[in-house]
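One chain comes next, on its own, written as structure tokens: the form predicted alone.
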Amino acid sequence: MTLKPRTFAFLAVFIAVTFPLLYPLNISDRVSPEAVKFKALVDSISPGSVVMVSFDHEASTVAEVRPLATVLARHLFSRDIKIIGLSLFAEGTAIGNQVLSLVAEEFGKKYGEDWVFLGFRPQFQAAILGMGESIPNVFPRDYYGNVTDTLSLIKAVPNYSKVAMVVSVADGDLGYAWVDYAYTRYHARVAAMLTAVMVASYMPLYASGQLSGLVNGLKGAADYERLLDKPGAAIRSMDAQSMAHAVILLLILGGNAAYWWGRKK
């Protein structure tokens, strides 16, 4: 069997992607100022406070949003900050619950006291506005069917007045809705962790201070891991992405050189 040149190209890309995933290279050590500010924002929140994390994304972007949500949950739990999770996008529900469950288990956090996952609610405008008055009224039962009024964490946090910050982990426009309704109407502090493609459209909100913090895609998640000195999936994924880009560039240069050499002969 004769191997074609493109077989070697596919093999080179495969190795470039898989090797850093198994053996992290930590290629870049430059950290974005947005990630530095976001970490400082979380560090300014007192232990025992509550942060609401909304998983506002589709399953198709899980490779980018999952490292973002995971590094945030690890930072919050490491500082004994409690988490109320929810989703305003149906596909983000199971992913959000899985991320919080795994990280809570890693830090030995107790459900109902240290964290709660409320589940999904449609009609995001009504849900965000309604939680400004009463979280149990919008979510009478949590993801597991528990009556939320019976959970000690929800008893202590009736609405946004007891929430230190809302973080929307988003791949679309739902972060805007949190600013429009939670920040503008109830003065809740809102931040966003976004897929890279969405960051440019959120920059006016961030520059004007309506968004207190912003993390930029997989690169931002890798920066966050570096700041916490806890290398994880984001750094490995960024290494794989960088290596794949480098190999593709080399293949383009090699292909053009071979074509030029062939014409010369």
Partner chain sequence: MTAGTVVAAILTLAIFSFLYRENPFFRFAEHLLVGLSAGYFTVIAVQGTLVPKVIEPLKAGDFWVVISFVLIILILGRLTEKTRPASRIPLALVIGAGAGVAVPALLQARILVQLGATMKPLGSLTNVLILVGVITTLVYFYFSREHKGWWGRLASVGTWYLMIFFGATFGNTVMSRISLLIGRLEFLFGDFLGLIK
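Show the form predicted together with its partner chain, please, the one above being the form predicted alone.
Excluded here are partners and other molecules; the one chain stands alone.
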């Protein structure tokens, strides 16, 4: 068996990621301004208010979105802010429910009063616009099969008018849809927690103020954990992230140097 150069590249990245996971190095501690602004945004919401968290992602990006959603739910519950969870992407449904129920249990929050998980609804345009009129009309039953009209939290929040902020935890374009329909049509305050791959394309919406807040991937989650002074999965992963970036940088430089060297010869 001959080892190809890419085998060494895989091996280098594997070691760069694994070593800091097993032996934490604590090399990264700079917090991004976006995370600071997002935390301030949540801090500006008064206790007892309601924030809608939409799990708009696939299962494949769980490594990135779960730390984001978890740190957000912890921050919201720690400030006694109530959460209405939902998903506009079928695969995000179970993950969303899992994250909210675990964090709610950690903070002793009661289902139906402090948090509700509505489940999944297809046709995101219709769902987002419909909730601007009536949440129970779009979700007659929640994820557990309860009639939503009977849940005290939903009774108090008939539509976006009583929602302090909508946060889309997204790995694709669904965050745009919240801006396009909930913000533009109903003036709901919209923020997004995104996988890093999506951040550059959301930046114009953030710069224009249509997105009130934006958190960037695992790095953003780690920043948020630092700001809350509650180290978790994201901070633990950032050493691995930094090491992997350093190795990839070296591989790019090495590859280019080899290319130029070969051309010169």
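The term rigid core refers to the maximal set of C-alpha atoms that superpose within 1.5 Å between the two forms. Residue numbers count along the first chain shown, from 1. This is a predicted model, so every value here is computed, not measured.
- Would you say L214 moves between these two forms, meaning its CA shifts by 2 Å or more once the core is fitted? Shift at L214: below 2 Å after core fit.
- Query: When you overlay the rigid core, is the Cα of L205 off by 2 Å or more between these two forms?
  - Reply: L205 C-alpha, core-superposed: shift of less than 2 Å.
- Query: Fitting the rigid core first, would the Cα of A240 be found 2 Å or more away between these two forms?
  - Reply: Indeed, A240 is displaced by 2 Å or more.
- After aligning on the rigid core, report the distance the C-alpha of P20 travels between these two forms, in angstrom. After core superposition, the C-alpha of P20 moves 4.1 Å between these two forms.
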